[in-house]
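Here's a solo chain for you in structure tokens, the form predicted alone.
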Amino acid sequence: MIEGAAALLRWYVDQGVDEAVGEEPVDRFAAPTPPPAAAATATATAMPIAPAARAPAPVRAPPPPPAAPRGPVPLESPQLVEDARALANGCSTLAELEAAVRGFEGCALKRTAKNTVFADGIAGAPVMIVGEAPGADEDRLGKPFVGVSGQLMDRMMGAIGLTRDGGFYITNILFWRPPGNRTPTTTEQGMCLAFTRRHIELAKPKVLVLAGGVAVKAVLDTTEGITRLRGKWTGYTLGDGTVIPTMPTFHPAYLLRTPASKRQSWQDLLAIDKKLKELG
């Protein structure tokens, strides 16, 4: 008998049947009618009756709430803005950091990128550039700045005889694309950050560029817009004491979208170009 009902609802399974459907149709709008115990029910409960004594309840301690999971450390966590400064610090050259960034877990940004972009020129170089962070050309190719923008740098560069052969060195605060190019969270920029400032330190370059106000906030730790600190010589400090000078300036997307603003950096360059010669 079993193996028959089986059967059969095999048979309706391979004919497409996926629904029981009753002889008579069935008015979902209608009120429905109570059965005769729930009607008599309802009438003994509307007939008064006397209420009976009752013993009051015992009191009971409410029990205790029971304690929080302690699990992973969640992606983010100030935890692991630590972790990154620490491995990064525990880097001693530019190939070790790099290995240090492609294999750090803890930024959700690598989970939606597809390439870890690190830096592109020569380590050594007069000139390094920090920006904000990769975009969709630097995200599909695996290298900062070659997009629209990045053209337009290296034409800027070019202009006062620096290239990426050697000339200057670039890089971002930021090694994985944000989705949609928003702007990167304060702890994004934290955990990245750490691996930047150590970047820095083992390029040890003879003039640090920040392109773009994202990057001049994040590593003058400042929260002065770009268009006061632009064209403005500062320092940064390295571990053991030695001062970079650093030149604030627009970032090249910027540029693109207010080219008004070109003769300022313009300015820009040359007081790069004027510093490169004054350092030797």
Ligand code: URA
The other form holds:
Amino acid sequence: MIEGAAALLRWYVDQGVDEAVGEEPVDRFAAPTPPPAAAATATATAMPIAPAARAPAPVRAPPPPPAAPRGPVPLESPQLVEDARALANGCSTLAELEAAVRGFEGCALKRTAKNTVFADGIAGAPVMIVGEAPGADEDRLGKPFVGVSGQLMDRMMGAIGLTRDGGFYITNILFWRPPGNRTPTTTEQGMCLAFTRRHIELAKPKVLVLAGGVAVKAVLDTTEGITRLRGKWTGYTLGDGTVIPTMPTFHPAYLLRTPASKRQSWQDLLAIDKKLKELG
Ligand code: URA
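Mind giving me the form predicted in complex with this ligand, seeing as the form predicted alone was just shown?
What follows is the whole complex; the chain from before opens it.
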């Protein structure tokens, strides 16, 4: 019984239901049936009453025709991606971009996330890493890559002398944790990616590292898999024509599941180190 209740609570949290709306629970099924007069004026928010318990409905004038639909753009509208792009492109500093992301209400993921996870490390660091999406730890703390895979990422970068104190700057293509780690919709990805592209543009790192297949596909706009692309330098072109050397590499979460692949990631790290030395 207790295990069942705990499992239900965990499921609620995974779905993003992590707050109670009142101090005391209300059993609405046990609420008394309102008298007919009250029933006639009950607001639209009241729970429906079972038909058998309902008093005969008074004869009333037919309701007016419904008003034309108004309100926010539907959550899956491509217009939202356009809005995000316009907003992002209007930002001329990272501080403005961060404020724009934090204030953006168009992405449904924000409604279930505890925090906006923007970036960590020092902007202007030589390396910028772009991962996939915040997980539960990142959502709780509001920082990217702070869970177990983030700790592995820190150790890997540390092995070539780079830390978050000036060596690398880190973010994700999504700024909010998808509830239950579900796959984000195309629109959700598109909106976040609009901000992420501007993020790269404004951070202008010497080297861009894309961690994992999802980030690689989104940022490089390719269908090619990570296994084929990792370890090979490619270029990410900014609006002013600058080409940023870009290294696709395995995601640390994948390395935790497949430690044998760490050998290849070590080669990627050595290539990043060499490139940074060449670039001076
Ligand atoms: N995985 C990611 O891709 N990003 C994070 O921030 C944490 C885990």
